[in-house]
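First, one chain by itself in structure tokens, the form predicted on its own.
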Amino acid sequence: MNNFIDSVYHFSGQNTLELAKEYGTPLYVISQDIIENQISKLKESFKDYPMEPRIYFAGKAFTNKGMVKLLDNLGIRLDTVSLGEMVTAKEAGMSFDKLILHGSNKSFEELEYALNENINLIVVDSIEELELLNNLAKKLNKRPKILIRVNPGVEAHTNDLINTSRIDSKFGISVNETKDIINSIEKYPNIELKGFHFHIGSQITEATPYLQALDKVIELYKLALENGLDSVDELDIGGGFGIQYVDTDIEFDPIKSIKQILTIIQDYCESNKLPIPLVSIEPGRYIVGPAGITLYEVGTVKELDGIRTYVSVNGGMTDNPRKALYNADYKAIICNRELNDSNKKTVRVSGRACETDDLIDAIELADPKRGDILAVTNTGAYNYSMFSNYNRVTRPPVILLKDNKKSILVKGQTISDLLKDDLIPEWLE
């Protein structure tokens, strides 16, 4: 989908130049058809389990009215972990029995707006919470449904920071503490237990922390059935499929990796004459990421001579501040020339924030001059979703292509935008 045409880079079939002349620049692209291209390959990786999939989008990576309208249409449900995301759900006219609500520290606010909207399943993330939950829901006269989050203890082979399953961590209840949940589910009759998460972490590249952690889950759903827990039915094994930023990254393989699940469960459930379970998903970045790239126009090309060559952006760490959190990797095109060996150069490609706010430590691109168009790819998730105002810069809008189709997503703020909420006190005037 993404290729040069008179020496002008396309994506998803459209001529990256015109979008940036017409939207300006920095400019967030999401593409449709990548989008239902890798639906289709998660879909695609379910079609011999007995048990159809749910599928729910892991909001936190790309959230907007728009993005949720076409997930509901292409039958994806959604991951939500705030009060905004489950209304911007509601909003967007999503049904609440297609939702599901994550969060370590979740609010009394959001809590209580999840029961009376009767959302699908939370999934409760301590002990403490669950009997925060029990008590709302009896003076709310509601029993919710819920998942236990469960920390199997898994050190999935990531960063650091988005490791989510390592014994010290704020995520999840232990597989002890979540034993004696089900040996005293009595505590609760407020709640009904539908079955157990868990989220290893982000950027997996293969099956096997998730089956390290399932063979330790499995034994749960295990128990809840011996100690009659018929309600129990279901199996939500999270999300961090990893996709391939740069070259030497490996893309995670649905069609091998939760296949490979898939069959351990079914096998598990088989041998142990056990009712084979629902089998959830929480994919985002894996949905929406290679779907995504940001237009930015070049400025400052400065050369250090010796050392190495600076090539500036007019956007940078508030636009996409995975750099600056996780040292990040991309790769970037230069829009309105064809990259050959010719005139290939290596810069160091850094943004206009007054940081050091640097996108890509060194890449080899076709020798960037001022006004030049540059698009970094796969910037489709957590680059929009964590968008700041610093340096009071103004957020790009979103524009969302579909066939030889183009409409915006998501409006870019102006600089009247940026102030309407600004306050001065009076004793200041």
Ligand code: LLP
Second form
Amino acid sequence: MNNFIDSVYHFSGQNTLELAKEYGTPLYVISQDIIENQISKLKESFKDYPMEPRIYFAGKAFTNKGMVKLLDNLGIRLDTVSLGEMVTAKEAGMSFDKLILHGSNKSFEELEYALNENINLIVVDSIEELELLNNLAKKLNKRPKILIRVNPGVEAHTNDLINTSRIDSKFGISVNETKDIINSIEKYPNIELKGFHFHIGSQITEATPYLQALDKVIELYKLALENGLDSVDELDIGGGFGIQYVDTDIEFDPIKSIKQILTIIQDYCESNKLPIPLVSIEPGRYIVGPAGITLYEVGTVKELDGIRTYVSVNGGMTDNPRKALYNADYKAIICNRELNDSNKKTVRVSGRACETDDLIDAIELADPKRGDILAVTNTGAYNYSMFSNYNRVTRPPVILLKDNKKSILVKGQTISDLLKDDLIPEWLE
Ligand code: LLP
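So the form predicted on its own is up there; where is the form predicted in complex with this ligand?
Let's see the whole complex now, leading with the same chain.
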């Protein structure tokens, strides 16, 4: 698709220079059209499966009230991991039937809140939590539905910091321990076991690691049904579907890979005469990652003779910590210059933090100069949600685009927002 109209980069049909002028920079821009398009590909992948898909958006990728409302309108559920995310969902008016609660160390307060709100599902991450939840539910006179997060011990080929299902991991319950739970479920009368969950990591590009995990987890589904646990009817295969940040990345193809996973589930159930389960997915990055760009203004351009050119922008690791944390790759465009500008040169894009906070090590850009507007693409996931106020920098606003409409989704912080929580102890006065 040609995103350049009259030499200006248009995102989701809108002129990025005008957006930068109207809202200032840095600016997080999110396209509702792209979110809707990503969701329709996910829905499409379930087309031949006999059960309705259960698509939970992983809130950790990008949560705020407007986003929850949009997801709700599109029939998407929410995967939450904290009181903050659950309360955001409540404030946005999403019914707790649509919510799932995750976390490897949920607080007592979070569990109690989830139980009191009759959350649809709690994903139990340890045997200790199972006991705690069973006791808490008894006290509150509740019987929550749960999934067990199984650690299938699979090596997904992704960054170590976002690989979550090798044996040596804080997440989940081993396959053998899950079998013990199934075989002694009467010890937990105050919970209703609905099924099993796994999440093997993030930015995964193919079906293979899911199939390896499924191979083990589907046996647990069979064991539970053989043991007469009729309430068990759901398999949640987590999120982790990768996107194309740079040209060398391969995007996870749901139409191919989810279909492949669903076919294996269906075939297994048919040959073992088991009921076909509900299948849930929990993508975050896939839904919102490609839907976001960040607009910056170029400031200092420093030529280091014979070394490289540093192009500094007015944001950096505060609004996008993924390069600093995971050495993540990104692409960028100078919005006010023709895409095929002949005057391109390879530069390093750096942030404004008081440390080396490069955003892109080396990229060809159309001769960046002070005052240019630079768009970093694919920043919709884990940028806004991982923002920090390092260097006392304020969070940029987030705007949402839909057709030719635009609106603020999250206001930018002001310096007074930062100051309002500061207190000076009386003995320092
Ligand atoms: N479900 C569970 C239980 C998860 O832990 C996660 C992500 C997801 C779903 C969604 O994964 P996704 O579809 O977004 O890959 N901050 C890192 C990503 C950490 C992901 C943690 N869990 C990053 O910026 O790459």
